[in-house]
Structures are given as C-alpha cells and as structure tokens.
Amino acid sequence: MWLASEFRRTVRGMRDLINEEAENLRFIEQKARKVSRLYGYKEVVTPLVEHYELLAAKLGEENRRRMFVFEDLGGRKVALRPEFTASVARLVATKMQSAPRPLRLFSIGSLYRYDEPQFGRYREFWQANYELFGSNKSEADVEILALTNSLLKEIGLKSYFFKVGHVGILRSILSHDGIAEEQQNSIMQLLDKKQVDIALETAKNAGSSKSSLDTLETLLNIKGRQSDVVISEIYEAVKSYSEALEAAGNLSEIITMLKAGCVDADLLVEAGFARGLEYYTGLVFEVFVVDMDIAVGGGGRYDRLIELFGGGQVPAVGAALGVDRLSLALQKQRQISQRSEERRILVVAVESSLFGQAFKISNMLREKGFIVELEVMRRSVSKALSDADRRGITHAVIVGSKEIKQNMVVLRSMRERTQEIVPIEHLFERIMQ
C-alpha cells in the first residue's frame, strides 16, 4: 500500500540534509570540537528527551509554549530538549557535583522548538554549546567570548559582530522598585522581542517609579561601538542605582579584559539588550552577521540555575552557536566553497577482471588520505567519467590491462581535461602536483 503524498514529505519544520548540506553541518561540528579541545572543554552527551519540568524551568514563557511536549507510556510528562543548558546544568548538579572547578563542558547535537519555519529558523536545529562552571569572575566571561570568536574564525566566517549587554543593569533598576522576578522576566522577554513601549508600560504597571522609567528609557537608547563612550553614558544614567553601577562596572571590566587579550572582535555595546531566557543574571551577548537579520549564536552568564536544580551556588557562563545558521552564513559568504579543493578520486577498471587491481589501488590511495570512490556499476569508462565530472571528482585513475602489466595506470585530471600514463608507485606524487 502506497503512503499518501503528505506522509512522504518531512514533518513541517524538519529537513533532510543531503550531500553538501550534511557535509557543511559536519564541517562546522568538526571545527566546534577542535575549538573545545583547544580551550580544554570536555564533551558531554545528554538525553534528547528530558522531564518537562526540568526543561521548562527558567526557560521563559514564550519558549515554554514552543516546546515539543508529550506523555510517555509511563504517564510522565516529558519533552524534546529546546536547548542544552538545562540538561547540562542538571548533569553538573548531580553526577558532576564533586568534579573539580572550573568545569568546562561542550555539547553538540539537535534541538527542537515549535517555531514558525522561516529563513534560518527550523523546528529541528543543531547547536554547539560551551559552558564554564565554577567562576563568577570576569575572566570566565572573557573566555566564553574569546572561544566564540575563535570558532567563528576557525570556520572562516567574515563580517560578523558581537552585540553585548548586561541584564544586571536592567534588573537592578527594576528590583530597586520592588518589582518581582516573574514580572521582570516578562519585561525582559518584551525587550528581547523589541517591544520597547509595551515593556516600559509593563514596568510602569508593575510599580516602577517615574525616575526609574526615565532611567530605563535612557538606557534603551544607549548603544554604540565606542565601548568607552557607551560605558560612560551607562554610568551617568545609573549613577543613582548602586547595584546597576556594579553591573555596569562588571561589563566594563569584561570589555577591557577582552581588548587587553587582543581578541579581534567587533563589539556593539547595547545597554538595553536583553535575551528571552529567564536564567541570565549578568553578561549577555549575541553574534550577528552583516546582511543577515538573525543571530548565529549567543550566550551569557547564569549564576543561579545550578542552585535551582539543587546543586548549590555554582556560577556559570556559556555560549551556544547555531550550526544551521552558521552554515547559511558561510554559504552566503561563499566560504564553504573553499573546501572544494580536496582531491576526490575515482578508480575505474576497464574490464571486470581488473577489479581486484582497481580495489587494491583504491585502498592504497585511501591510506594516503585521499577520498576515493571505486566504480562498482561496470559502466564504460566514458560514462563513468561523465558521472564523475558531474559529481565534482578531481582525478580519475583508469586501470587498463595493457598499463597494469607494466605496473602503470592512466591518471586523468578532470578539471584540466588532460591525462597521462603514470607508474603506480608515483601515483601519489602525481596527484599531489
């Protein structure tokens, strides 16, 4: 019985990754793992399915509504993970509670949110996640920013910038007027969605004084790439709020240390910047690519999440990079094509009786590190070469009876449309030329 046509398509928001798409994802994944090793981050693998209550804690109301939630056969309410941090925090609060600090953890894989599919936004997506636990110092924030910058450079991304802020500045002003954390979370989510007027109105209805509202409105208009100037403006705006001044000082220290470390990152400092996740307590940042109206990554400090899971007071800071969005950005910038310089080889036996010799040569070339395909369909040489050309093969090795008797093969350059007879023992050197 044939399946109906709608069942032969992927579920909305899910994708099949084919050829270059899958290769690009794995390329970024490989670079993400390389950076994790260079910075001393150990990989952890957490379940795709977690208890709903774990994932919903401090996630934000809007994100909670977008979770894939279901009841398992045991009657438990569970969900597909919408992000990594809650799962990693659970791990740190339980199995890794006694691990030495600082604790540096890396995770990568698929996540799920019921978003409206659009450019760069899918219901199944991939992230590379880095978390540093145990330090409440600015050095940890700087490391996460520097690590993020390292990954972006490692994959070859161009023309990107960091938008940085500090939610402690905004929350301190709201707390000064006794506004409850739940109401603060709503205001932060509105600011994250750029609904500034509604956010200020919500703050007013929650009990913010006129002076605090004026301060908030001033902060929401302070931004720029001259960090010293922006920090000075923030200090002036919050001079009557001691905790906000302390948060501004923390942001200033992070930026100063980042520059002192010669981290080549373009920073846009934005005093009114907030992110939708409720667990952030300090530095927040997102990475944007010029000409792309979506963030390719982001993160920040969350010092109270481990405590929520019963793991004590463990300060933490982390970053998450969207693998799908990075792939889109690289394609847009035509950076992925640089990897097409890899030598891809097709080995063709002119006659089926020569297949054993062709197989032997294929293995010899693979041992040298080449990507080698073997003609297994018994097509004519011309048809095999035509197909190889269409699939981006760079070289063809043709094994003929006359040549093999002399321990030789025909080496064809698919790009230059030239060929020569080469001794098998010199095949590696000729391909490398």
Second form
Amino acid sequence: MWLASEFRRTVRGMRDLINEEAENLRFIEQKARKVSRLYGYKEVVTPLVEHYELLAAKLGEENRRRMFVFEDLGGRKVALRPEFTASVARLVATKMQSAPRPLRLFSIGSLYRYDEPQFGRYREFWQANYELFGSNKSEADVEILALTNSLLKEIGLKSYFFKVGHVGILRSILSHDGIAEEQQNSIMQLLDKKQVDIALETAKNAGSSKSSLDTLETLLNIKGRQSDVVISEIYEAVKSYSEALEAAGNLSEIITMLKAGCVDADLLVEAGFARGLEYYTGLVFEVFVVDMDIAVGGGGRYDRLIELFGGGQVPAVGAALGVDRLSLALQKQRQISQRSEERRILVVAVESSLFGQAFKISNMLREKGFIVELEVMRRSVSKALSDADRRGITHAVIVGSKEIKQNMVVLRSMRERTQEIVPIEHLFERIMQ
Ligand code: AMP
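Given the form predicted alone above, I would also like to look at the protein as it appears in the form predicted together with ligand AMP.
Expanding to the full complex; the earlier chain stays at the top.
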C-alpha cells in the first residue's frame, strides 16, 4: 500500500534543507563557532527536551502558548526548547554554579515554536546563542554587541543595523506608580507587538498617573540614528524619574563605549523599544537587514533569571542570532550581487575637473557589486558613449557640473537609448530596475 501523499510532505512549519540552504546553515554554524572561540566562549550542548516549567518560567505569554508541549511515557510534562537561555541559565544555576566568573557560554542548534509559518518564520529554526554571566557592567553589554557585529561581518553580511533600547527606562516609569511586574510584562509585550494604544490603555488601567502616561507617550516617539541627540531627548523626557535617568545613563554609557571601541555598527536608538521575552532588565537590541523587515537576531541583559532558577544573583547579557534568517539575508544579498554583475557601467566626467567626482561615484558603484569602467582617455561624452556600445556597457553615468552641484548625475540606458537625471543616492536602485 502507498503512503498517502499528505504524509509524504514535511509537517507544516518543518523543512528539509537541501543544497544552498543546507550549505548556508553549516557555513553560518561554522562562522558562529569561530567567533565564539575568538571571544573566549565555551560551547555547551543542552537537551532538546526540557521540563515544561523550566522553559515556561520567564518566556512571556505569547511564546509560552507556542511551545510544543507533551507528556513523555513516564508522565512528565515536557516541551521542545523554544530558546536556549532557560537551559543555559539552568546550567549556570546548577552544574556550573561554581565556575569562575565571568562565564562565557555558546550554544547552537534547533529550536521549536508553534509560530505561524511565513517568510523567515518557521516552527523549527536554528539559533547561535552567546551568553555572558557574572558582570553587570556596560563592558559586558558592549562585548555582546561587538561579538554580534563580528559574526555578521564574518559571514559577509552587508547593510544591517542594530536597533537598541533599554527596558529599564520604560519599566522604571511603570514601577514609579507601583505597577506590578506581571502587568509590566503584558505592557512590554504589547509594545513589542507595536500595539502602542492598547499598551498605554493597559498602563492607565493598571494605575499609571497622567504624567507617567505622558512621559511614556513621549518616550515612544523618541528614536533616531544620532545617538547623542536621542539620549539627550530621553534624559529630558524622564528627568523627574531617578531610576529611569539611571537606566538612560546606562544605555548612554554602552553606546559611548561601543563607539570608543570603534565598533562601526549602524545604531538606531529607540526609547520605546521592548522585547517579548519577559526576563530582560536592561539593554535590549535587535539586528535588522536593510530591505528585510524581520530581525535576524536579538538579545539583551537579564540580571534576575539565574536567581529565579535558584542560582543566586548572577547578572547576564546575551545574544541570539537566527541562522535561518541570516541564511535568507545571505541568499538575497547574493542574488542582488549576481544581478549587479550583469550590469556593466561606464562613468564619464564631462570635464576633467570633475574626474574626482566620477572616480568617487565609480567606487561607490563597485562597492555595490557593479562592474565599472571609468573614462580615462578624456574623450568627449559622445565619443565615449559610441565606444561604450562596442564594449558591452549597459549603463553610462555622465558626471556634469550642473547636475553634480545638486548631487545628481545623468544616467543613460545604453540598450533603451534613454536618459534621465538621477540623485546619486538613488543610482543603485535605478540601475537595478
Ligand atoms: P528571540 O529568541 O525571540 O529573541 O529571537 C532571536 C532570533 O531568532 C530572531 O531575531 C530570529 O532571527 C530568530 N527567530 C525567532 N523565531 C523564529 C522563527 N519562528 N523562525 C525563524 N527564526 C526565528
């Protein structure tokens, strides 16, 4: 008898990884392990199946509901791990309780969440996970951010940015009015899901004063890439809340130290940024790839989790990188670079005084993966263009004095014989069209 066709398919949300997907998974895994070694993180291997109670303890309502839970044959209520942190925290609270601090641990493997399958969201996915235990100082937060940045560079990812925030800022405004931790958790989860109005309504019903609600609303609108400006706006917004000021000071110190260490990561600071997992107490961050609307990684500080697991007060900070999403980002990047290589570009300066500008534009386009030839014979534009046809050039960029004053150039499509004036910052997209 034949197996029915529905059973020949993988279970919904589960995937077979073949060819490039399997190769990418192993490639990223190898790079993640290399970075763990370079930063002194020791690998630990924890079980896929854990007690439900351990995993559920601090996961957050949303993720708790999405666990694969079952009873084993011995009648124990167990679950497939939806994250590494609970297992690693269990280790630190038990077998590794007397290990010297700081303790740096790395884990990598598959996780299970009953998420709704869609682009970049699966029920079985892989994470590379780094946790640093024993330091409550900003240096530790900085190390985790820098390590994450190193991994992204190591796998060759371009055009990504870090979104950073600090849950201590938001939580201390709520604590100021005596709002219980449980209610704070629900508010954080609503903020994480961008349900701002409901979050504020919940805070109001829980007893937030008018001035605290106004402060929260102001904070939710503070964000930007100029971190010093954003930090001073946060200070101004929370000036009458001493604990929130302290949290803002901590975020400021982390960013300053990161920059002092020349970590050239692109930062978007967002005062209202919260994450769904309940255990965060300080810095929180997520990494996004430009053009992909989902986070490829995230993490933050969780200073109270080990205590909850009976391991005493052990501050901790960690990062989890989603291997599947990193793989998608790499695939997308490769497709773009393959498509770029099909374009062959000639850059011509109308006058020799504009050669420097033409040179810069050529390099900018090469960085995007285009093959670029620069006119080096000082020929007239029309001569250079008629030669371009014979050389298989697809696009010509003509740098003229009138346009360059407005940061524009003329872009000519050699195949269609049309041309338009384009801002330099949009050249890449126009050429790719
Ligand atoms: P979290 O453990 O929720 O902080 O997530 C950390 C990273 O894991 C995210 O930034 C994603 O890259 C990845 N991730 C989380 N959930 C999924 C999922 N359902 N499918 C694929 N990747 C996921």
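Computed from a predicted structure; not experimentally measured. Rigid core here is just the name for the largest C-alpha set that superposes within 1.5 Å across the two forms. Positions refer to the first chain, counted from 1.
Novice: Take the rigid core as the frame of reference and indicate whether the C-alpha of S362 shifts by 2 Å or more between the two forms.
Specialist: The answer is yes, as the C-alpha of S362 shifts between the two forms by 2 Å or more after core alignment.
Novice: Once the core is aligned, does M67 move its Cα by at least 2 Å between the two forms?
Specialist: No: M67 shifts by under 2 Å between the two forms.
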